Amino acid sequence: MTAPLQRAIFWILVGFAVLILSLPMVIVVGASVTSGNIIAFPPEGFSLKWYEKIAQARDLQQAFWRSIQVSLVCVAVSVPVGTLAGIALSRYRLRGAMALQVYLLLPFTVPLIASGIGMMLVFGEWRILGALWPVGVACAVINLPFIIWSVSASAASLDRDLELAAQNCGAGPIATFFHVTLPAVMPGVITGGLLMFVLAMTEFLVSLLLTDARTVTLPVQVYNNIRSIITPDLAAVSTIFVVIALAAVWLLDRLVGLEIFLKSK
């Protein structure tokens, strides 16, 4: 096979993959600006009335702010835990490190339905089921491997001599951590934190099991609305999720650069 033919096949496959990945998003965004009363693509005219409708929908507004609270709790829990775990696993020789890695990555391999039911039983026994902060903790637990991987990638590239130099200058372990180690792994921390925020914002299954009618998050509220009738306002809500994800990618690029994120994967 000649080199030009190989390049042509490669770009055809890349284009096909991009098309498949972007097509659902294009359809959702197009359906959200239709002037008709049903989801249709291509849209029947152009109108922003469905965005106006969700802006006035009190139940969606409340569910949105609950999702924000859940995401903030998730970040507050996962960032310190994931940062310390990522640094420890990549920088230090720990006894039973392999077993510890398996344990920390276990939530990623266990089906979400199993994790959700287990947390529902535990939180129910503790009489905190239905509150918002346990949902944030649950999202942190199930997505913790992502921030561990991100921080580990940054910690692995940290020059050990920098920490030794700080210690030779009289800095103690705590001062070395906050002035040398933590700034060096900050790109991984920021990457993992943004990823955890977005994942918690869009988490559905665990939120469905851990919330009640008073504390439903936005994905659960959308699901409840879909069970009755599917209208373009739900496509508008889905577009909001797309915008949030794109905003996170833009912020990530501005803060640490997308190349850092790609290396952490």
Contents of the next structure:
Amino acid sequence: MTAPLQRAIFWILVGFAVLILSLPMVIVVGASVTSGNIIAFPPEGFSLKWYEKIAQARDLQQAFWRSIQVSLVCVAVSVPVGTLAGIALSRYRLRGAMALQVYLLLPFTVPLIASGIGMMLVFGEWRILGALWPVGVACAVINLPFIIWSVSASAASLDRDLELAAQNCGAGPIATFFHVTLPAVMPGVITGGLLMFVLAMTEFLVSLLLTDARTVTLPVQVYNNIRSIITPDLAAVSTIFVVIALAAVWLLDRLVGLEIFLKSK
Amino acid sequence: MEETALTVRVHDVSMDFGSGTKAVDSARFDLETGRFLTVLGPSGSGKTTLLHMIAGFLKPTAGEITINGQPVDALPPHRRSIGMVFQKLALFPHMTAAENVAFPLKMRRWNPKGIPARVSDFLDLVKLGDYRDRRIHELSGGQQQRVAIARALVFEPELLLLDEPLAALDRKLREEMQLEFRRIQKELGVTTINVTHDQREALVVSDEIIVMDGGKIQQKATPVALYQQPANDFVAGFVGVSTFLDGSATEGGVEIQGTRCAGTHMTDIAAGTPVRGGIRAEQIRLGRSAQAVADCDTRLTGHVSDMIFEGERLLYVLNCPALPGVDIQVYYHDPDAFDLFEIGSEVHFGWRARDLRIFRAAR
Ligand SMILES: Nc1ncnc2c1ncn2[C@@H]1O[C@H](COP(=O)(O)OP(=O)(O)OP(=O)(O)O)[C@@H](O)[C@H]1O
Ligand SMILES: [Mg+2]
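Here we have the form predicted alone; I need the corresponding form predicted in complex with its partner chain.
Full complex below, order starting with the chain above.
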């Protein structure tokens, strides 16, 4: 095959992939700015009235703040645990490393419904089902492998000599951790933390199982609304989710630099 | 004579990683206060392992290290008063030059009021006063080198360890930094152990040199003594450029495939034992006629098979029918006669008996 032809095929494939991936997003954003009363794409005219509507809808607003709380709890739990686990994973030849590798694949293999029901039973047993924070803890538990990955990728590229140098400078084990190890894996911690925030913000199935009418989170609220009537305000809410995800990526770029993020994967 | 205190004593120290041979095998030496010792050896000879044991990163599997008479085996690295410059420097990338230099002072709980002044003094010492607020990646290789030196010295360590910190630099900068090391070391009088596999660096900067191979110390001597009296054929081959002649011992020399060469036995060797003779490239005399080598104890003829121009001197490679299979390396220093011999031309060469050193063959 000639080089130009190869290149053309490559770019066609790339373009196709980007189109497929972004199509739902484009449709949902388009549908949210319709001036009509039914959800449709392409939109009929342009208006921001559905954004006005969701800004005034108390149930959506409350659900939004609950989701923020859930995400914060999730980050607060997963960042320390995931950071230590990620460093340990890259550093020591842990006993049972195999078991750990399997654990890290869990998010892809175990259906969420299974872990969700498991957690529902446990939390029911502990009588903490009506509260909001267990949802955050649950999100932390099921998504923990993501932050462990992100941190251990950072830690793997850490020069071991840096820690020896810190000791040589008179830093004990704890000072070495805080002054040298932690700053070195910070890109991984920030990446993982943002990922955990977004994942908890958008987590649906587990929230559905663990919340009740007083504690619905935003994705669950959206789902409840769909079941009554589908109006363009739901597209507006979905657009908010997209904006949150984009904000996370922007923040990542500012704090860490996207090259590092892409390299660490 | 001035009394010198003993700083470091390495007493039959071994390190066995469990991979068959020991990385360091029964190393034993003393180092006096204020001296500059270089550990010289090829890659994998155990130099870094030795340094890491002294710094406390590794525990010797046998033997004992004492500093100022105190055994240090029980002391973790951060409680030892040892500054180290790492092979890849290991500067903290998230700190500025000044913060790197201040780090050991903070960790060692110096009075915070005195720290900025001291950091400035040491940055000035390594001529980096104007670069104090630069991040590490904003500094050149040589400047990073200097930050690492300042960081290792700023807290007045009893001992400074240098693990080939110059290996990555280009030759000119390396030679500049070698002299810089020497200047700072003399100025502060700090006892230093330097590791390198560059024999030139070892000869230039050291008070004493230890040559290591295969985890074992081959020789400890001053640079001059090491060069002039190598203890075995490994040292003779590693320091300087030598030609080796393998044969069997004779009275006052060595016999190689029927050719008798005059040499000096370095130990008591019975005639007939397999031996290896070594002669340095600058100790072989070279001339167009037999007259030029008239005062040599061994006189041979051969022809030039190669010549390598090294700037201040020329290295001739000779082949000689009487010594089949041996490439004889000869330095020629006369700058006016660099075109004296052409490749293929016949030459007379020879040496004095005292310059061919004969060692027992298998070590
Ligand atoms: N942690 C380790 N585990 C097992 N073997 C090791 C370890 N560290 C070093 N070795 C082995 O010990 C020997 C000496 O290694 P060392 O790093 O001390 O060599 P070196 O003289 O510093 O070499 P170089 O000049 O290449 O830095 C080598 O054969 C090496 O493979
Ligand atoms: Mg080394």
